[in-house]
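Just the one chain here, laid out as C-alpha cells, in the form predicted alone.
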Amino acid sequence: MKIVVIGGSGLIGSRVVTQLRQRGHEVLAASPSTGVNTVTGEGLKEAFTGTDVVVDVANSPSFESAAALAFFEAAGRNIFAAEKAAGVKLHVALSVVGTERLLEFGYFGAKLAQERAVENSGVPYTIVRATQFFEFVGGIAQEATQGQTVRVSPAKFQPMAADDVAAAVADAALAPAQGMVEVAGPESFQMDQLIRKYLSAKNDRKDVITDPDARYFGIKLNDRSLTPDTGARLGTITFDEWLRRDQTTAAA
C-alpha cells in the first residue's frame, strides 16, 4: 500500500513514515524538502498517484492565531483536492486532545478549524488527538519560567512519548476510517509535579512554585483541559522510562 506522510520528516512524521516502512509499505515523506508544499500545492498531485492513504501530521510554522489558520485552510483546501483527483481512499490527520477546551490561546482555534475541514472534506477520516508530548515538557516548564522562578498549574495531564504517538498514527492509517479518535500516556500527572521531576532530572535547580491561576500558553487550566475521554487509546512508555531513554541519548 502507498502512504504518503505529510510532515513526514518531522518529530512525530519520521517515527510514523519509520514505522509504517518496518510493516512493509511504501511511504513517501512529503514536505517542502523533498518538493511537496501543501499551501501552494506545489507537488502534491504527483505525490498523491497511486496513493492509498494520506496522514497529514504537518503543524504550521507559527502559533500565532491568524497565521495558523492560514496554514490549515490552504494546506486543507490543497491537500482534499488532490486527494479527490487521486482517489484518496482514507485521511489521518494529527490533532490535540482537549482542543475545544483551549481556545483562549488563538492556535487551537486554528487546529479546530482544521479538524472541521477534515470532517467536511468528503475524504473518509481519521483525526487521531493526542495529549501533550514528553518532548515538550521541557518547553512547557521554560513558558512558564521567569528569573529562576517557574510558575506551574496543579491540573491534571496526560502526556505521552513521540514514539507512542506515532504507533497510534500508523495504525490509523493501516485501519478503516474511524472518525476522532483519542491517544494519551499511560499516566496521569499534576502538572507542577511532572515539570518538578523533569528539571529535577535535568539537574535544573530553578524553584517550581504550584499555583492554580497560573497559565499555560495563556490558557486558565482544571483538570478536564488536558485529559482524555474515558476508552482513550493509553500508551505503553512511562515517563521515567523516556526520561531514562532521553538521558542515555543525551549521553551518548
Ligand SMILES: NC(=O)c1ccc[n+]([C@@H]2O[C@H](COP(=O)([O-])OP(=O)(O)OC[C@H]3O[C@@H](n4cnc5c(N)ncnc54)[C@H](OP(=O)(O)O)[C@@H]3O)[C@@H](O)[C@H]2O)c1
Second form
Amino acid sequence: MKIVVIGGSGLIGSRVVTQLRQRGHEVLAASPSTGVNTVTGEGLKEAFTGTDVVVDVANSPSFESAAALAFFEAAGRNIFAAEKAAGVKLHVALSVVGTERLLEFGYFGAKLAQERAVENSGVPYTIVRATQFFEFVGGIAQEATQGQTVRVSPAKFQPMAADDVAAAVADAALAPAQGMVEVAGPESFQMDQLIRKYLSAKNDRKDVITDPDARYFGIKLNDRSLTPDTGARLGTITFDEWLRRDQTTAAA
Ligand SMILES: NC(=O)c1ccc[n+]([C@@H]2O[C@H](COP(=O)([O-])OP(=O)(O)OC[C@H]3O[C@@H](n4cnc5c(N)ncnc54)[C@H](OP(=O)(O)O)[C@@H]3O)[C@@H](O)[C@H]2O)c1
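Having displayed the form predicted alone, please output the structure of the form predicted in complex with the named molecule.
Below, the chain from earlier opens the complete complex, with every other chain and molecule after it.
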C-alpha cells in the first residue's frame, strides 16, 4: 500500500514513516524539504498519485493564532482537493485531546478548524487526538518559567511518548476510517509534579511552585482540560522509561 506522510520529517512524522516502512508499506515522507508544500499546493498532485492513504502530521511553523489558522485552512483546501483528484481512500490527521476546551490559546482554534475541514472533506477519515508529548514537557516548563521560578498548575494530564503517538497514527493508517479517536499516556500526573520530576532528572534546580491559577499557554486548567475520555487507547511507554531512553540517547 502507498502511504504519504505529510510532515514526514517532523517529531511524529519521522517515527510514523519508520514504523510504516517496517510494516512493509511504500511510504513517501512529504514536507517542504522534500518538495511538498501543503500551503502552496506544490508537489501534492505528484505525491498523491497512486496513494491509498494520506497521513497529515504536519504543524504550522507559527503558533500565533492567525498564522496557524491560515496554515491549517490553506493546507486543508489543497490537501483535500488533491486527495479527491487522486482517489485517496483514507485521510488520517493528528490533533490534540480536549481541543475545544483549550480555545483560550488561539492555536487550538486553528486545530479545531483543521478537524472541521477533515470532517467536512468528504474523504473517509480518522482523527487521532493525542495528549501532550513527553518530548514537549520541557517546553511546558520553559513557558511557565520566570527567572528561577516555574509556576505550574496541579491540574491532571496524561502525556505520552512520541513513539506511542506514532504507533497509534500508524495503526490508524492501516485500519478502516474510525472518525475521532483519542490516545493518551499510560499514567496520569499532576502537571506540577511531572514538571518537578522532569527538571530534577535534568539537574535543573529551578523552584517549581504549585499554583492552581497558573496558566498553561494562557489557558486556565482544570482536571478535565487535558485529560482524555474513558475508552482512549493508552500508550505503553511510561515517563520513567522515556526519561531513561532520553538520557541514554543524550549520553550517546
Ligand atoms: N506537542 C504536543 O504535545 C502535541 C500533542 C498532540 C498533538 N500534537 C500535534 O502533532 C502534530 C505534529 O507535531 P510535531 O511536533 O511532530 O511537529 P514538528 O516536529 O514541528 O514537525 C512539523 C512538520 O510539518 C512540516 N511542515 C511544515 N510546514 C509545512 C508545509 N507547508 N507543508 C508540508 N509540511 C509542512 C515540517 O516539514 P519541514 O521539516 O520540511 O519543515 C515537519 O515535517 C501537530 O499537528 C500538533 O498539533 C502535538
